[in-house]
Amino acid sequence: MQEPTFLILTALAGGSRHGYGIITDVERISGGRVRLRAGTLYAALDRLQGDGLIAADREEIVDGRLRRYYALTDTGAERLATEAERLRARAELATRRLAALPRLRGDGSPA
């Protein structure tokens, strides 16, 4: 599963949201580091929607312009959760093998 796919996964995962609030949490829980642009997320939200992943969830006029909020589907909910476990599994293998390292002084030499 791409990033992008895993963080607008786990927006959603905290409950439904427009577009501009999946966004705006995206950044949010990737510390900054992922700023999806509006036509990206779009995109991703059709196929995500068109993989039962997440389902249109209501839609409101705000302001004189339609705002649709998007739901995780139980299907979503499973994906994401076997995801966070594989995520969760390589890095506890990554955190035990960095813990075997020899350990190094500030000059790059074993201490």
Given for the second form:
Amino acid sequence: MQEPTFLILTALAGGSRHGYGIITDVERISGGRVRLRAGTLYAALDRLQGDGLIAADREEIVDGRLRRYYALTDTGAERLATEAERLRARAELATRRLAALPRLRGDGSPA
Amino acid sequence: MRTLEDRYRRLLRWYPAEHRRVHEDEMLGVLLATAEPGRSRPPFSEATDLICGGLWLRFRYTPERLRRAGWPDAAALTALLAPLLLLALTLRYALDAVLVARLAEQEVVLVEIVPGGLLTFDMFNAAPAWLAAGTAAVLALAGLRRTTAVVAVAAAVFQMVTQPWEGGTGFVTMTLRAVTPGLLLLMLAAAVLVSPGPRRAVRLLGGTGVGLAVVAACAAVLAGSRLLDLSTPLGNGPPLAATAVAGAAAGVMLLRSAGGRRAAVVLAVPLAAPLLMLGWRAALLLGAGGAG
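Output the form predicted together with the partner chain next; the form predicted alone has already been displayed.
Now the complete complex, all chains and molecules, led by this one.
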């Protein structure tokens, strides 16, 4: 799963969001590192909807303009959980190995 | 004066109409909400992103979309019908070559008897190209996909590069000899590589459809050749009629499925090439006449 997809699904795991809401949430989750543009976001939303990972939730009109909210589907939640578990296992392995590095333990000898 | 919203709306025209109908208003809201205050033009990076997004949505072809549109079926049918057409063209050439050789033995002045130029020079120079085209067709029917693709591309290049320059005998003859088989060979090369197999093509066309296509191809060999034209009083009439009837019946069976309709469009391109060349030539002649 590519990072923007993971971030969009993670944003929607926090509740249904409209396009601008997803952009701001993704920026926050990524610590300001990823700022999705509208073209990229809507291409991703179209693909994720096609794959059944997200679905349009509800619509509202704000200042005369349509806002469509998107929500994570059960399949999307499962895929995100699998990906999160995969990343967690990797991160855990990396942390264990780093902890075993002698120079990080203060031994001073090269790895 | 154009506003930022107008400019974003223009950029959103890159998106398919269906996508715009559902998402245009929503996307405009996002674009305007994320725009820097006071900006009147979209930033270059934003414009590029929108154009790329629009093009991606217009041209994305996932395997599922391609399958639903019938393209694998079209490839299977093209991989079956293109070799039949190529074999018909090759056999037509072989018949004419034998005829010319016989007439030459009898020391008949060929150009007078066969208007349009069945020149021995032309006929025998074309032999290697037709041999390659016929080989590709046989390999395709034998189910040797990769070998077919390699031989077909090589034969197409050979046919298209060498044939038009061999003692020209008119636009239509030149096209039938070079452009039509060249394009058929290229389509065959592409089709065999992605085709789900000949069984799929036979299932789509049905036994009767395949039989009719074979009959049409055989009749086309005789109809296109000068053999009957010169040796019987009825000339090419009967085989021409048989080609038309069997070809039309096979065509109807082909048009029943979405894949068949796509295959028909694909195969119509090389077959229509001689007509297009004829039209182009007529336009050139008319232009020259008008200028004079």
